[in-house]
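There is one chain below, alone, in C-alpha cells, taken in the form predicted alone.
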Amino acid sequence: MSEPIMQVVDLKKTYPVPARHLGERARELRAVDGVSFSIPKGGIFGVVGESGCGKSSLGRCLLRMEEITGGSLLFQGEDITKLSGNALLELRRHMQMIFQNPYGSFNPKQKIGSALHEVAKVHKIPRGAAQEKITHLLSEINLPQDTLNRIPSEMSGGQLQRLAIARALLLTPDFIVADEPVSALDVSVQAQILNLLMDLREKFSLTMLFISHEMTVVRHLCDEVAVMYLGTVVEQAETEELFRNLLHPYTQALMSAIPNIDPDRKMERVILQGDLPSAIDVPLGCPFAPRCIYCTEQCRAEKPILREVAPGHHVACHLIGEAGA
C-alpha cells in the first residue's frame, strides 16, 4: 500500500445555530463528528449516506473550503488544518472539486473556453501552456474543440459534467473531491461519466474522495467505502468486503433499497422508521438508535465507537461482535 495522499484524523465540523429566543443557550449543528480515514495515492475512497448525513461538509473540509472545528488534515504528510492566505491558494493547485450540479458550476454567460482559461490565469499558468492542456483534455473527455466557443446553455448536463471534470484536471491536481457528480444526470449519462472517471483514473493516477448516496455507484468505482450517518462513520471497509458482509443495520437498509432485477435473488426490504434525527439535537447514545429495529437500552444510553471487527472492516454498533458475529 502506497503512502496516503490524505489523512483525516478525528475531523469535526460544527456550525453555530442562532438562538430562537432571548436567553436560549447557544447551540451548534454537528455536521462532521470525529471522522478518521486515509486515502492512498491512486485510490478512490467512497463516502455514502442519506442527504444531510454530512458527506458534502466532509468533502468541503478536506479541500479547506470550510474552517475546521476540530481534528486535523494531513495532505501528502503536511498538516493543512490551519493554512490560510497564499499558502492556502497554493494548496488549491493540488486539490480540486467536481460539483454535483454541472449547470450551477459554470457562469451561464461565460464561454466555456473563457471559464477554463480563467482557472489557469488565477494560478498563473501561461496562456499557451493552458491552451495546450485544454486541447488535450477536450480530447480525453471526447468533446470537440469548438466546445470552447459555446456557453453552458448550449451544452447538455452530461457534456457540462465532462467539462467540469476537465476543469478539475487542468491544474494536474494530486487530489480531487467529487461531490455526487452523477446524481443530477440521467441514468444512461451517469454510466458514461462513471466510465470516464475510471478511464481518467488510470491515465492520470487520480486520487479521489467520491461522495454519493447510491450504494451501486460507490461499488462500481471505489476501492474503500465509508458509510456516514448523522456526521459519523458507522461502517467502513474495502469495497468488496463491505458489500460481501454488510454488518451495520443502516448499511443493510441502504443496500436493501437498491432495486433487484434478479428474480432468483431475494432480499428483504428494510424500511427505516421515522426521519433522520436533527444534527443539532443528536441522540445521547447511538445516533441510529431511534430508527434501528434492533435497538437496545445500551444503544439508547451509550454511543458505540468505530472498531475493527474483522481485518480492515470497522463498525460502530454494540450488537456486532468480533469477526462480524
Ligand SMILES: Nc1ncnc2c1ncn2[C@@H]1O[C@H](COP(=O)(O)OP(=O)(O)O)[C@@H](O)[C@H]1O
Contents of the next structure:
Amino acid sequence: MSEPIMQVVDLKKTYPVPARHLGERARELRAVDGVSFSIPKGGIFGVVGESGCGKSSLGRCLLRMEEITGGSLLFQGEDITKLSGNALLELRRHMQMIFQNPYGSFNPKQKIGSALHEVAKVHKIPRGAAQEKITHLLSEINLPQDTLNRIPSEMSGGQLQRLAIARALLLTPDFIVADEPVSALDVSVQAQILNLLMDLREKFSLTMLFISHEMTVVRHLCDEVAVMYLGTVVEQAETEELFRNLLHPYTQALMSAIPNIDPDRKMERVILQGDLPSAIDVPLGCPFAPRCIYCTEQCRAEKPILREVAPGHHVACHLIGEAGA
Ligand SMILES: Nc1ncnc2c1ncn2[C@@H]1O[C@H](COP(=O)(O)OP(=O)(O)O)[C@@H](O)[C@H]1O
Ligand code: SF4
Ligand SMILES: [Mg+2]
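Can you switch from the form predicted alone and show the form predicted together with this ligand instead?
Whole complex next, starting from this chain.
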C-alpha cells in the first residue's frame, strides 16, 4: 500500500454545552470520540452514518477548520494536530472541501469565471496559468467555456456541484474532504456526479475523505468505509469486504433501510428504531444499545471496542467474535 496521506489517531472533538441553569455542571458534546484510520495516496475513504453522528465534525477536523480536542493528525507524515497561524494557512493550500449545497458555496452575484480566478489569485497563481487551468478543468467537468460568464442562479445544482469540484481541483490539492456532495441533488444527477468523481480520481490521483449518510453512495465510490455512530466508528473494512459481510447491527440496519437494494441477498431486515441519541453525556456501554434488537446486559454495561474480526475488517460489537462469528 502506498504512503498514507492522512493518518488519524484516536481523534476527539468535543463541543462545550452551556449549563441550562445555575449550579449545573458544564457538559460536553462528544461529536468525534476516538476515531482512527489512515488514507493512502490516491485512496477514497468513506464515512457513513445518520445525520448528527459526527461526520462533518470529523471532516472539518481533518482540514483543521476546527481545534482538535484530543488524538493526533498526520498529514503526509507531518503532525498537523496543533498547527496555527501561517503554517495552518499554508496547509490549507494543500487541502480542499466540497460541500453539500453547491448554491451555498458560490457567491450568487459573482460570475463563475470571477469566482474561480479569485481562488487562483488568493493562492498567487499567475492569471495566465490560472486561465489555462480553468479552461482545462471546465472540459474535464464537461461544461462549456461560456459557463465562466454565468452566475450561479443560471446553473443547475448538478452543474454548480461540477464547478465546486473544479474549484477544489484548481489548486491541485493533495487531500479533499467531500461532505455529502450529492445529498442535495436529484437522484438522476447524483450518479453523474459520482461518475465524474470516479473519473477525476484516476486523472488527478485524488485522495479523499468522502462523507455520506447513504450506504449505496459510499459503495459506489470508496475503497474503504467506516460506519460512524455517535462519534465512534462501529465497523470499518475495505468496501468489497464490508458489503459482502455486513456485521454490525447498525450497519445492517443502515443497509436494510434501502428498499430492494439486493433482492438475492438473504439479509434479515433490521428496522432502525428511534432517533440517534444525544452525544451529550453518552451512557456507559454500547452507544447503539438503546436501539439494538440484540442488546444484552453486557451491552448496556460495557462499551465494545473496535476489534479486527477478519483481515482488515473491524467491528465494535460484543456479539461479533473472531472471523465474524
Ligand atoms: N459547532 C458546533 N457546536 C456545537 N455542537 C456541534 C457543532 N457542530 C456539530 N455539533 C454537534 O455535533 C454532533 C455531530 O454533528 P455533525 O458533525 O454535524 O454530524 P453529521 O455531519 O454526521 O450530521 C451533533 O450532535 C451536532 O449537533
Ligand atoms: S454490542 Fe450489543 S447493543 Fe451494541 S451493537 Fe452489539 S449486540 Fe447491539
Ligand atoms: Mg454533516
